[in-house]
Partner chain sequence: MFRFPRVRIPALAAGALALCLTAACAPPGESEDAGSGGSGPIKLALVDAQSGQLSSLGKWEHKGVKLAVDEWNAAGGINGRKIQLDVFDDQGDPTVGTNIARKIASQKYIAMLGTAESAVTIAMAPILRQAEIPNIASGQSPGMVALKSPFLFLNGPTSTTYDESLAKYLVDDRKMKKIALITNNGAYGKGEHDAFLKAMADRGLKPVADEVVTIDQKDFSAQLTKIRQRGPEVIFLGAEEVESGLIVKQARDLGIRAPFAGAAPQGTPVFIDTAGAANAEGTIVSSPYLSNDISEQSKKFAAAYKAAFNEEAEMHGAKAYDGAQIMLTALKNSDVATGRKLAEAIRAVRYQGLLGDFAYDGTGVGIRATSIGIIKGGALTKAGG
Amino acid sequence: MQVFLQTLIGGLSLGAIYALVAMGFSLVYRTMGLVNFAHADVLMIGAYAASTFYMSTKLPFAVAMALAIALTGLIGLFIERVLRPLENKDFTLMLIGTIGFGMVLQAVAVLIWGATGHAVASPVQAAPLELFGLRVRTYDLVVLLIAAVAVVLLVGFLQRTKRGAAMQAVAMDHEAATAVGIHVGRSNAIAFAIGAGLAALAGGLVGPLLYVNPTMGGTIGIKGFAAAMLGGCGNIPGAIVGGLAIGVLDSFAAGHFQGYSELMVFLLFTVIIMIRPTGLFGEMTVSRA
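Just the chain, alone, in the form predicted alone, possible?
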C-alpha cells in the first residue's frame, strides 16, 4: 500500500505538469480551433529560460519562473501576430506555421544553450516529508500546489473578468462576438500568450524532475496533447483530469512495465479515444466554418 500511495503521489505531481500543458493546448484550440504544434517547444524554451535565470543568474526560483513566463508569453504573442493574417483564410498554413515556429525554437535553443542539455537543482532543499508512514518528496507537493494555483487563476480569469468573458464569447461564436464589438484578434493573442505562459510554467516545474534539453518538449508535449485529447480538446476541466490521468498511468506503468511504460500508456489512451472520440468530457471549440 505504501508503494502504491507513493507512486500515486508521484504520478499526480507529473500529471499536474501534463495538465498545465494540456490547458495551454485546450485554451488555444477552444478559442481558434487551432492545434498549436509549437506549444511543446515553447515549453522547452520556458524550461531553459527558468533554469538559466535560476542557476546562472542566481535569481530566486519564483522570480526565474515569472521571467520565463513573461518571455514565453511574448513568444506566444509573436506567433499569434504572425499567423493572424491567415486566420479564416488558410487553416493548413496556420498549422504548418506552428510546426515551423517549433523547429525555429529548437534551433534557437541549440544555438543559445547547446545540444547537450543540463540538470536543474531542486529549489526545495527540505528532506522528504513523513506522512502516515510515506516518504513524500517536498518538491512534488510544491508542484501540485503551484499547478492548483495556476488552475484557480485561469478559471477565475475566464469566468470573473471582462477579458475572460470576451474569450469565452469568441470560443462559442466568433462571428457573434465580432458583431457585439469584441476584438477577436486580441482574444486570440491573449489565448496564445496565456497558453505559452502555462507551457513555461510546466517547463520550469519539470526542470528539476527531468533533464532540460532541446528535445524535452516533444516528450512532455505529446503527453500533454494526449491529456488534452483524453479530456476533450478545448475543455479546460477535461484537460486537468486528462493530465492527472496520464501522469498517474505513466507513473504506475513505469513501475510495472519499465521500458514499455509509454507503450502501455498510449495503448490505453488509444482504447479510450476509440470508445470516446471526443474525449471524456467532450470537445469544445469555436466553429470556423
Second form
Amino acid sequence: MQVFLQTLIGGLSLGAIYALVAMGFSLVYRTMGLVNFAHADVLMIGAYAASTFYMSTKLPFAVAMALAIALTGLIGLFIERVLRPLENKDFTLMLIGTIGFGMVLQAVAVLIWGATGHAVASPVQAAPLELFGLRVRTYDLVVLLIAAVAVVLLVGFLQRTKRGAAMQAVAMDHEAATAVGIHVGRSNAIAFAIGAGLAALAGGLVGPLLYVNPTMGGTIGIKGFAAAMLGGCGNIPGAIVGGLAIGVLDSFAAGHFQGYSELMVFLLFTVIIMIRPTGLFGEMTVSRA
Amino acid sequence: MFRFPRVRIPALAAGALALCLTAACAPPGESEDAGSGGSGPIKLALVDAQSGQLSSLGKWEHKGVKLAVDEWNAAGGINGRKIQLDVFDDQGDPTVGTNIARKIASQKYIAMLGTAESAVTIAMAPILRQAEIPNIASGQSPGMVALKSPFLFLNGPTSTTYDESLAKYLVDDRKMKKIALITNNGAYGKGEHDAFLKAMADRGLKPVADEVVTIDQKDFSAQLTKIRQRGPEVIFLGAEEVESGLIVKQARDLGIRAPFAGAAPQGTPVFIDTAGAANAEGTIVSSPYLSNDISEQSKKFAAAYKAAFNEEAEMHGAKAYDGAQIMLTALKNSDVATGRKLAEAIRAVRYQGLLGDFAYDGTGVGIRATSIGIIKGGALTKAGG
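Can you swap the form predicted alone for the form predicted in complex with the partner chain?
Next comes the full complex, this chain leading.
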C-alpha cells in the first residue's frame, strides 16, 4: 500500500509537467490544426532561461520564471510570424518548419550555454511533509499548485474573454471568423505565444526536478505529446487528464516492469489509442489547409 | 558590355567550385599518406559525445587527450611528424557511432581514442576490427572485453575490477550485509549490475533489493520506496552521472539515509551537483583516480590541465590522458606502424600512468586495481583504513 501511494505521488508532479506541455501542444493544434514540433525545444529554452536568471543573476524564482515566460512568448510570436505566409497554403511545410525551428533552438542553446547542461537547486528548501509514512516533497506541491493556477487562467481566458472567444471561433471555422472581422493571424500568434509561455512554465518548473541540458526537450516532449494525444488533441481538459495519466502510468510501469517500463507505457498508450482513436476526450478533429 | 561581368562572376565561381571539388579542397590529410612511411600529419580520431546528456564525459575526455597530444606536438611530434587530432561527436548514440566508425575507416585514420560510452564502443568495434584500426576506449563494461577484439584496448579497469574492490571494502572491511541494488538497463548499468552481483555472490550474499531503472527514467519513487522498506545499510548505484544524481536526490527526499556506493560516475562533480552536495555526502566511490594530489605525476597533470582549460582535472580527463600517452608511445615505438603492428605495439607498452601501472594482456585490459574514496564536504577523498 505504501509503495502504491508513494508511487502515485511520485508520478503526479511529473504528470503535472506533462499536462502543461500537453496544453501547449493542444492550444496550438486547436487554433491552427498544427502540431508544433518545436514545442519541446521551446520548453528547453524556457528551462535554461529560468534557471540562468535564477542562479546567475540571483533573481527570485518567480521573477526568473516570469522573465523566461516572456522570453519564450516572444519566440512563439517569432515562429508564428515566420510560418504565417504558409498558413492555409502548405501544411506539410509548416510542420517541417516547426521541426526545423526545434533544431535551431537546440543549436542556439548549445551556442549560449554549452552542450553539457547544469543542475538547478530547488527553490523550496522546506523538508518533505510526512503523512502516514508517505513523504511528499514541498516542491512537488508547488508544481501542482502552479500547474492548477495555469489551467484555471487558460480556461478562463478561452471561455470568459472576448479574445479567447475569438480564438475559439477561429478554431471552429477560420473562414467564417475572418468574415466577421476576426484577425486570424493575430489569433494564431496569441495561441503560439501562450503555448510557448506554457512550455517555459513547464521547463522552468521541471529544472529543479531534473537536469537542464540542450536535449532535455526530447524525453519530456515525447511524453507531453503522448499526453496531448491520449487526452484527445486540441482538448484542454483532455490534455490535463492525459498528462497526469502519463505521469502516473510512467511511475507505476517503472515499479512493475523495471527496465521495460518505457515499452509498457507506450504499449498501453497504443492500446488505448486503438480503442479510442480520438483520445479519451476526443471531439471532432481540426483539419485545416 | 554591361552584362558581361555579371555573367562572368557566376561562371568563375562555378569554375572555382569545380576545381575545388576535384582536387584543391579535399579534407586535410586525405591527399597525403597518413600511414607508416608517410610524411604528413599522423591522423588520430577522437570519438565522444560532444552533445547530449553524456557530453560532460566527452568534454573531459577530449581535454585529457588534447593535453597529451599538445605535449607531444610541442616536443616535435613523432619522427618529425605532427599529430593531428580530429574530434567526432557520437552524441552518446551507438548508431551515430557506427557511422563514425565507417567514416574513420574510409578517411584512413591510423587509430582511435574514445569513446567514454561502453555501448557506443561495442557498436563500433566490429567495423574497427575489420578495418584494423586500434582503439583505446574509456568505457568499463565487461561486454567490451567479451568481444575479444585484438584492436580494442581499455584505458582503465573494467566494472569487474571496480565492483570487486567495492564489494571487498563494503562487505569484508565494513562488514555490511544488507545491500540494495539500483542500476539502469544501459550497457554501463547492466555491466555494473552483473559485476557487483557476482562480487556479492562470491561472498555468499544476496541483495535485499535489486531494482532496475531505464536510462530515460525521471521518477524513481516506486523503486526507492521498495528499497526504503528493506532498510539496507548501503545502496549500490549503477547509473551514469546525471541519473545517479537524480536517484540520490529523490532518495533523500523519500527519507532514505543509507549511503550510496558506486564507481566512476559517482565521483564526478556532475553527480555531486545534480544530487546536491548535502545529499551526496558519504557516497562510497571505487575509482582508480581519486584526486589530483595522489602523486607528483598527478599534481603535474592537474597543473597542466588547469593552465590549459582553467578548470580542475578529474578522473575521466586523467584516464583519457593515460590512454593517449599509451597510444602515442606505441606509435613512437613502432615507428608509426598501422593496423595489427600498431595493436601489437600498444600491447607491448609498459606505462606508469596517472591511474596506475599499465600492462596489457590478451584481453585489452591494462589495469586491474582501484582505490576506495568517500565524498566528504562535496569532494572525493581517500577512505581512511
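If you superpose the two forms and keep the largest set of C-alpha atoms that fall within 1.5 Å, you have the rigid core. Numbering follows the first chain given and starts at 1. Not measured: the values here are computed from a predicted model.
Peer 1: For Pro60, is the CA shift between these two forms at least 2 Å following rigid-core superposition?
Peer 2: After core superposition, the C-alpha of Pro60 moves less than 2 Å between these two forms.
Peer 1: Once the two forms are fitted on their rigid core, how many angstrom does the CA of Gln258 move between these two forms?
Peer 2: Between its two positions, the C-alpha of Gln258 lies 2.8 Å apart after core fitting.
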